[in-house]
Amino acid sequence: MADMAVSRFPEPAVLDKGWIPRGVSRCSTAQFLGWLSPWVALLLLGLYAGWMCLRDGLYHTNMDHRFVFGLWIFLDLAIIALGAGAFFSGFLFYILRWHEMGAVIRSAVVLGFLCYSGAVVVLMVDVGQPLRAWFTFWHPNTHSMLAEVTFCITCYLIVLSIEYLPLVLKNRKLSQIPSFLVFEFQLHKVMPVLAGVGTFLSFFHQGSLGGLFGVMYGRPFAYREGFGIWPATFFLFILSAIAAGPAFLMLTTWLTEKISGHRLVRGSVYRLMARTSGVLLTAYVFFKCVDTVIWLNSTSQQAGFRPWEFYAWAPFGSWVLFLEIVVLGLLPALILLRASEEGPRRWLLCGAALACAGIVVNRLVFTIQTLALPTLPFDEFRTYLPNWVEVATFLGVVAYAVIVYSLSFRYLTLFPQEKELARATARGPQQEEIHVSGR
């Protein structure tokens, strides 16, 4: 990231061009180290906080016996659910064949590592008990979903891990040692398999995350009846990641070519992951609508209470419900479904900006929300908000994520269009025209 056009004037001068792809231009070292610079001293602010927490306990925070898990769980819900795209867009290219989404299939991976190592290392600092990490392994409990969650996200991580790998083989340098290439053409082997064992992961544990909230009978806002032993929030948890998924994908897309200056991908790649996204968000919407009513009309009542007891207190008015189901749900569905097959790519990146903040809306509402509103007679309504401590621990891990994928652009192929793209950009805009569209 971070890196200039390729345009009329002189390529800057890089210390380091032997180990950028070939046929794609980057910035200066000096540019590249200075787009790092603020990103570096974030990371060590959060690294610091952190550190803190893990020293001293989790008194440093606002959490408490109510929040146990705080601004850390809901963050961590958030990038797993919008990471979703790393697993789905491996199942449209490598089980579904859908060869169009392999402009983007390496960048999905390398976002996918990021989110769920980057929750992972949130999580080990929420637990507040790092060097007891491995009970959860050795001695799970076999009723609970949070060991499943456990057993998926480690797995996953492993796997995304692996997937990762082959790509910085890739690298021009390291491409040149034999036996690394071999290595790396033997893994480009099993790719199908892993992610098919991925998809399965990633299916289970972001079902589970939902299960484990529509489970909790004794806060009956996030409870839910569903079919057998699975609620409805273990199937609405899904359908709103791989939702989302697409949705993440073309931002960060789009925000790499703003901060490089570079054409990453074709338009109908994005049309693409915009309609996919739109009929899956749409999709959401409708059993996100009969699972609201059935709540309203049944479970609330059942358990004791009147829906409008549940957003009584401020700030969680019945506002909230009409932003994450209509604002942030249905309206982005249209907006992505209408542009996906005509309007300007604008259109495109506000559908998916408002898909993702609803993802983002619904994992507030089950994580703070159920957490906050009594349950009890003589419970009380308790507000709750994050210090700077939780907040820069959070943001040291968005500095990781943001460092990491820099060196992968800079260093790795990420797009495989970028340098078929710069090549039609030089010819002109009349035969980048006609390359690109196909016409």
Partner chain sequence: MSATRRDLLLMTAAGAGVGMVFTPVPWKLLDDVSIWTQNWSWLPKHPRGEITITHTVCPLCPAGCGMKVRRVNEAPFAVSSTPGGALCARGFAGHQLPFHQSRLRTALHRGKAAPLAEALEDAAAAVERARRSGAVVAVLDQRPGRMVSVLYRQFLAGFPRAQYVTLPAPEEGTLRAVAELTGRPPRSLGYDFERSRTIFSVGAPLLDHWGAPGRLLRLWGAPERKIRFWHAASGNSRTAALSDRWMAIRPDSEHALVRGLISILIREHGAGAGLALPASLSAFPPEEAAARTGVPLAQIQELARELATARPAVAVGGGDPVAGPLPAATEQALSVLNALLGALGTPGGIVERRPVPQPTLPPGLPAETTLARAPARSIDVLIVDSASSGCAWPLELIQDKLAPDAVTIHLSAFRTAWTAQATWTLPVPAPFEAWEEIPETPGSRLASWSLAKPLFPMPEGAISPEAVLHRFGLPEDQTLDALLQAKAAAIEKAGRGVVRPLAEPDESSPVGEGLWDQLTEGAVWVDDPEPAPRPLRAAIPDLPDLPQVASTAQFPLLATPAGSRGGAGSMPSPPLASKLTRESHLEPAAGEVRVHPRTAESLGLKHRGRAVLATPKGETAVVVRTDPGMADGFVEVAIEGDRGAETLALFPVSRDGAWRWSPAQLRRA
Second form
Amino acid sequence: MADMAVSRFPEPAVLDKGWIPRGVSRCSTAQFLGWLSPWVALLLLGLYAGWMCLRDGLYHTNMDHRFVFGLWIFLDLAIIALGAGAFFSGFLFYILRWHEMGAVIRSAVVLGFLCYSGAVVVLMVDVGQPLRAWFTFWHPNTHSMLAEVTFCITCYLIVLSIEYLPLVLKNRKLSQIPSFLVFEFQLHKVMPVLAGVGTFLSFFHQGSLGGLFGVMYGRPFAYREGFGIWPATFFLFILSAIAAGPAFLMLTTWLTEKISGHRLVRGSVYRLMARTSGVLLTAYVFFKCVDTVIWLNSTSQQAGFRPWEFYAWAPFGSWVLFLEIVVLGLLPALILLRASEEGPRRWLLCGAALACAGIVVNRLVFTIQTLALPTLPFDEFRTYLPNWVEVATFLGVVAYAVIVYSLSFRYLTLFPQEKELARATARGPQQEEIHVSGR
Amino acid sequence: MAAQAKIPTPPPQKQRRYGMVIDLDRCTGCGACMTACAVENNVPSGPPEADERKGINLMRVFTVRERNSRRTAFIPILCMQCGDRTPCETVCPQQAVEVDPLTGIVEQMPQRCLGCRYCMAACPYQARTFNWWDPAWPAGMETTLNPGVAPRMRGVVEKCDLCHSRLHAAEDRAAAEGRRDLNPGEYVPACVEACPTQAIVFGDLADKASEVSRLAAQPESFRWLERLGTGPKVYYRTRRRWVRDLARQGGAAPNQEVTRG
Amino acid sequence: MSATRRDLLLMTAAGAGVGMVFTPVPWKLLDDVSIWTQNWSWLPKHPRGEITITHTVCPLCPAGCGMKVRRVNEAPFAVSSTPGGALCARGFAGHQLPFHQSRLRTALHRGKAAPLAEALEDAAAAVERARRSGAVVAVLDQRPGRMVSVLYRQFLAGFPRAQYVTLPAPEEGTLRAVAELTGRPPRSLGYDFERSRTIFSVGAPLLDHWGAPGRLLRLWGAPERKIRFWHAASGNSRTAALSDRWMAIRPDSEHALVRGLISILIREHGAGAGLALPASLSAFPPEEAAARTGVPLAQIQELARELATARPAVAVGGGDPVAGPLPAATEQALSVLNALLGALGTPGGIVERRPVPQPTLPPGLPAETTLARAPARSIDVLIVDSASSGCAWPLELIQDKLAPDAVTIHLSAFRTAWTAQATWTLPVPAPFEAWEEIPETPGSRLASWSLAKPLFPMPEGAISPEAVLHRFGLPEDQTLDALLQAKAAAIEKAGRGVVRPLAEPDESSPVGEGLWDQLTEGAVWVDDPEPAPRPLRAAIPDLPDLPQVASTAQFPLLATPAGSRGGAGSMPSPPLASKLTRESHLEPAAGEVRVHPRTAESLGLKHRGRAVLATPKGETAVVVRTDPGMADGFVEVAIEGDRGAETLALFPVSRDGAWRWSPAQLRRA
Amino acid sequence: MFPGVSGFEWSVAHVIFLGAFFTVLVVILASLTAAAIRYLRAWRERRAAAIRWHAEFEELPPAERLCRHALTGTAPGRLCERGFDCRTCAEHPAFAAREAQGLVAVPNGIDHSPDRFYHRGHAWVEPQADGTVLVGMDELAERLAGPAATVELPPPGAVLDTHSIAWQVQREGAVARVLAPIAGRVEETGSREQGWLLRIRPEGKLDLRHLLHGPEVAAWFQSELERLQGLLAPAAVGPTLADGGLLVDDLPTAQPEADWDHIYSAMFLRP
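Now show the form predicted in complex with the partner chain, given that the preceding structure was the form predicted on its own.
Up next: the whole complex, starting with the chain shown before.
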């Protein structure tokens, strides 16, 4: 994907030029295939590992009776939280009509689709009887947070696919087919409705994913009291996800810019996302602190566990809490808030990276640490490391995401501002500066 | 489950709450309950890679050491048949876990289980196990399988159901004799029967006159993690203070005096 | 326009899709998928049929516990104890043993499959050569006292030079020493625990598969029990955990402890008054016992006081089914201790067991020798019987006794570490596939006799030990059946004892006509107790001192083999024993060592980490488990499963046939 | 999931949960159905071309969407919102009236005829006496295409919509699609040599208000030239504007390094 706009030397052939949107430049076909090939190799490895689990059973993984959730569930939770950028930017763009989000909304939809579909694929490998997945719909237990998650994720994945479809239909070649074009146009008209549905679904299942752990009253480390049927983690997961979503979007956009060598969105969009993320993250950190204090001093003690007992096991000391709340919560919130007013881009990105890391650590704590801690007083603390099958399967999904995103970036218009910024760059740096500071 | 179809007369109507009291002072840690359980419930011997992390023990005897005095207690752990707020029942997304309102037994339906393992994460007693492997028996050994219990397939969760097939068999016998209710002792799970020192007393906790109710009410009796409020129906009793003290705590801490050997 | 045609197609497809919902097709498909996912064709179908119940005894070890077997279509699917019995954990899964993965379906020649007829012919030729050349032919019998043992001896009587070798049960260790001290024949004594008040075990796993497990567990678990259990051992075994007092002595200091106790008893409690005691007995300083055992002197004194006052008291040694026998000198000291406690021939002590009425046997049968006492490199042809004692034995013990170029013929139903070494292995019926005879349980004070029924038909390709002996030259008219019938007749004739049906042990009846039928239907014959035990007179010998095993700079730790009866004997464990071992770690699992967390830490080892265990005899890869119940500096090496024999080979065998300890080194792999 | 299926119960939680689920499903399906119906209707009403133009117009960068009155300086920076169809624009008459008074054409080296009406996609319309119109490419388009380009015209009888693709100009490695400036039926095809490409019988009454005419044409050409220069600038090593601002005849040959695919798309209003 890396390419530079102009070269004095004869440029390598872009054989698929007819498929690439007009007005943007993309690297040569050979270069693109070169970029894809390691990811394809990784994807094949992941498919093989996943197939092993489906064919023979989950004994190929390093999960066990204690670590029933391993790397897969942890990363599923993490990528679904990070993929929240899709629904949240959709919400901002279509419902709140923040038009500036239009610069990243398409990329957000693709990322959301990739995060969710990847997570679902991994889940299908992770459950012992994937062929029975439909039983959840057939005999749903409405008290189960997991049923709620399953329903919402399935519906939302459908919504995301519908949202992704117009982007594909708008491809230069495909849009030449008149019926595609017309259908895309009409689909686009109903998009605000779907964005609204998506927001509703996403909002609920982000919460339910938190609720998944918060309702486990058998696990005092995870259990939280809450409001009505929803434990506090329900709300904290929503808040953290919508805080991390824009941050992740910033990071992926920046990464795409770095790798492709093109400016894709205006600086003002970065700043807008950073401010959004910063404000939400600040709120999250506040509520997380409140939650932690209540949990440590009341909830867990009522279950018969001493305060700080959970943090007595190496390597999960109380530093985890400090890391999660201060280093990867408060600090990025402050950075994002400050840097969105002024300051260089790298501070924005640094804040975004820390915020994303904070969410990942939070999900790690809820999956892995919860399971590592003993509940029975004579039981032991356990540690777990994923084995190659788990890592490969997950990397396969990452590879899938990279490949589809690369293809989308190459053949679809993910960043509407790219063309304009490319022209502005061509016209001269001065003009671009005006744009950048013009928020 | 197969026996269900055969019952000609209505099942006993008396509301029961089956539970047990395990006398830790009588448990010798011999493991007879574990193998008897595995035989009764058609649990296969796992492949050579199956260890304590992945092997299936519906009942497991823990060896618990007190660090300084080198005292030891053997603690059998099985499904506690939580009766108040059954943690596994509420989390199962597709109703594969059910608390039988008539008997209080927490039932796992392997045919409906998706294998998501959420119930295992939710269970504070780690009394649930997952079939990581296809169940396999060496050639010919399938003739030694218990006809009353269907083997579970790979990828589903299973747990102790207090030898449900024995309950059905006992109910069938009672029905054949024209009785609606079971006599005490007519139905006992395999582990109870196997214990060489009769450390496990099994019965109906709803029947206040039963031995199990009498023992459960004694001050020496306790339940693990009682404060979680799950209402386990498996009680333990011991005269040893240090073992009872264990039960007052929630989880273990590494600096504590107790560790599992 | 082509687009409208496409639309038409699209409409048709969509219409068909919607219409499909109203046909049975998708619902039938849904149903089938659901049924298929719920019942996989490759899952074994459990058998159906009438359920019957059989009562018999367990043939897996000499304990012969009563079993209630539930069967469907004759195949056993579950067993449980008979009333009052206490089947062990392995016994509950024993009926699956014939289908063990290492089950032999053919004969083996040097570990490789060979046709039975060929192997039998070659082996018979080797035996015949030995008969003609006058070479030494021996039979190794792990369960002496059966009628098949008599058959073996009758077979051996046909050879110019023959040895009948036994591997004595660990329960018999102290009893044999006492028998020697008092001049009684071997296997003529038993413990009268039921009337004891203090039972002091020296390294004997009394509460863990010792003798008939139910016997001691019943005493231990009796309500308001009066008997106190003292246990002196280094390992934190189940017996240590369950005893009233456990003295965690230093490795290999049993001898010093017993010597110290003898000394204290004589000095402080006036024990042995009326006996001629060598002065050296009381000369052993109790302080040295304390120093060598690492136990405070006060505790040893307390034990001595209890032994002296809370009588009847009895001291039990004998060793362990896996860690092997105690050194002969320690057993001798234990027999002296029992003499000083007045436990010889007194109620609650060691009493004479009345001999089982036996049929008259032809003269000239070879006498019984223990394997340890057989001369080194003396055996030219060794026939090893299949019945297992459930105890682990180092192969070295046998190999030392074999002459160069010796021929070994194993009768075995399974492929084991032993059969891998054998010249020929002949496949015999597995337990539960043929009648098995259970004579009195080792250590018991009463003679008994029962027969284990076959629960499966003998498979094709297997040959009974009796048929092997006939092929090897035993006259055809000498049969096991005749011997068993003769024994039953002898008991009937003696008119002693009672017959207890296994189904209802309380409804015992005196011996009368039809004993044989009763036994084959499922009953135990139990001898009447002697009205009053006969005191046993003993001349107290001087006791030699015994050096204690010591670690070296190269091997700074002390290792001992650990495991359970049946875990690593000459027969595999039932497959489901994996639940006890590697699937739960309730018992040591193959390839594991247990150490104290401090020991592990000092060696840089982690719980569940990989390590190499080395002894002067070799090394092996192990997995470390830390256990705060262990003594520091001490390694318990699991002897279990297929790897058991290999691991046990790391322990040096002393001259008197003990392998309890070895200096060892544990390092990170 | 449904009454009668194992696990279903008439409890509040169950009903709310499934109610929400089915509502969501219905909303999704309804949205899709609505899109499908609208799609079929648009297809039946032959609005494909209009929709295409609408969609593509939305995609045009702001610089290409400037209002014609912005080019003349009357409404600086104003962006067109109606797909260059001034016939439906409420403000256009006012701006046009203002311009009618004092707009002066500035020559810029591109010939244009006062009789012709120019489309923003570089096609012109010249009404004929018989009620038909001649349609062709303007001079800038001719130079962009170069003499080597071949032109692919619709057959006589074809019906064109305003802003639908009228003809294609093909050069090696690049295709330009020229938009139809007006709607109508093709009566006759011409050629580049003839100076016109299509004779069209317009649909209904001839209304050319959306086309550039008069002095504003020069201003538009001026801005188009600037735009072209911007597009060529990265590769501006060869001659672009011949001496004194005169454009060379065959730009693709003069500027082989330039991304002609891109330039065509920008100049002929194709995103």
